[in-house]
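Next up: a single chain in structure tokens, the form predicted on its own.
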Amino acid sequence: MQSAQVFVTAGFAGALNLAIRGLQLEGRQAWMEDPGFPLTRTALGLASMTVAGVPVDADGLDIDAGIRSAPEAALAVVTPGQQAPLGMTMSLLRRISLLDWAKQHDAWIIEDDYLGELQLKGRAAPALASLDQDGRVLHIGTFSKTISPALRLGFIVVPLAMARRFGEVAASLAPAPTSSVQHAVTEFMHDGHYLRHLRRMKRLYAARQAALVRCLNELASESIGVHAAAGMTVVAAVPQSVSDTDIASRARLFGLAPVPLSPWYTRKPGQQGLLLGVTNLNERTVAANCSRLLEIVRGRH
């Protein structure tokens, strides 16, 4: 990889916009994981792309289902390291199958590496781009999760053959964040602070995630339960008979901020559930907050 292949962007949104414009994909079909990040779906739609929600299973994106539902797709947007929001890692067989699909159909893959090295269980899976022998993968990463979303700092690594084209597009359409921010992050990484920060955050977030999972399991309720521990969240299942968006709205009145799961689905109705973040969880109040959330789900608040 050469430095000319790496472009600094204003976060994930800036990188995604640069990818769409650089690949000239406006008006084409795109695969997106179902469920998948709602803002990605919105960004693709704003580029006049037709988005096909492709289901995921334990191995990640179902490529055969994608071919059946949108055979003319020119792009697939995936989170292979840890699927957002459900947390599975794309299997090697699926990765190879996805790369073969891109090569055979002259299509592109955007790898959204939203967690980077900040995976709480085990070692981070190798990037999909590391398997790419045909220049079909664009790798997007950000420092939003690993340092702070306030930085609005991300990057995209493009295939070498596309470097000149992307350089021209970036120069005219996608100015990078200020050099002072880039310089500060560069020094932070160069001096070893970044890796120490990651190790510290992994321990802290893993302990908080375990505390939340333990609390939910102790409730042993049919109304709310652990579906998955993924990324820096816990995915909590709630009955299909309730509205997760309504639960989230009512929870905010009590100082809680669960994210509803159903808007992450393309197909409707989506699975009802809640994404419970662990980054700012207070272990002293987690039991009380879990009980309060259960009461809200049951409609008692």
Ligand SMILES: Cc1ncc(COP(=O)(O)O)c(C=O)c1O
Second form
Amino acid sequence: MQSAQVFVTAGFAGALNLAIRGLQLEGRQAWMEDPGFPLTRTALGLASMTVAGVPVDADGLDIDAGIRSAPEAALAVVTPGQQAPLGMTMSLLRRISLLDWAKQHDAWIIEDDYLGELQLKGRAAPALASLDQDGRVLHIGTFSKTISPALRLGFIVVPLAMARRFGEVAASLAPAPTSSVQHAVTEFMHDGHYLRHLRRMKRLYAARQAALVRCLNELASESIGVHAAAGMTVVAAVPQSVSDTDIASRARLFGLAPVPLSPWYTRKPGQQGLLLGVTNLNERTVAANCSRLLEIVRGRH
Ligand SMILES: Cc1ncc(COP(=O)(O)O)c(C=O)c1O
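The form predicted together with this ligand is what I want next, because the block you gave corresponds to the form predicted on its own; please supply it.
To see the whole picture, the full complex is given below, headed by that same chain.
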């Protein structure tokens, strides 16, 4: 990789927009994971792209389903490391078939590596971009999860053949964020501070995630249960008959901030569920908060 292939951006969102402009994808068709990050769907839509939601299973994106539903797609946006929001890692076979698809269809792949090395169990899988022999993958990283979303700092690594064009687009439309933020993060990375920070956060978040899973399992309720421990969240299952957006807004009145799962689905109606963040979880109040959430799901608040 050469430094000319790397562009510093205003987070993932800035990088995605730079990619759309750099690849001239406006008006084309795109695949995104179903369920998948709502902001990606909005950004693609704002670029007049037609978005096809492609289902994910235990191996990640179902490429055959994508080919069947949107054969003309020029782009696939994926989270191969830890699928957002369900957490599975894309299998090697799927990675290879996604790369084959891109090569055969002259299409592009955007790898949204929003968690990077921040994986709570086992070691993070290598980036999809590391398997790319044909210059089809654009790899986007962000410091939103590893340090803070307030930094609005991310980066994109583009194939060498696209570096000059991206340089022009970035200079004219998407200049990098202030250099003081970049310098501060560079300093932080020096002498291993960033790696130590990641190691510490992994231990802390893994303990918090385990505490939340334990509490939900102890409730042993049909109204709320653990569907998956995924990324920095726990995906809680709730009955399909309740509205997760309604639960989320009622929970906010009690200072809880679950994220409703159904808006992450392109297919409607989406699966009802709650994404419970573990990063700011307080182990002393988690049991009471789980019980309160159960009451809210049961409609008692
Ligand atoms: C799937 C996914 N991608 C990217 C991001 C980060 O976006 P940004 O760097 O624009 O804050 C997030 C943050 O919530 C995310 O969940």
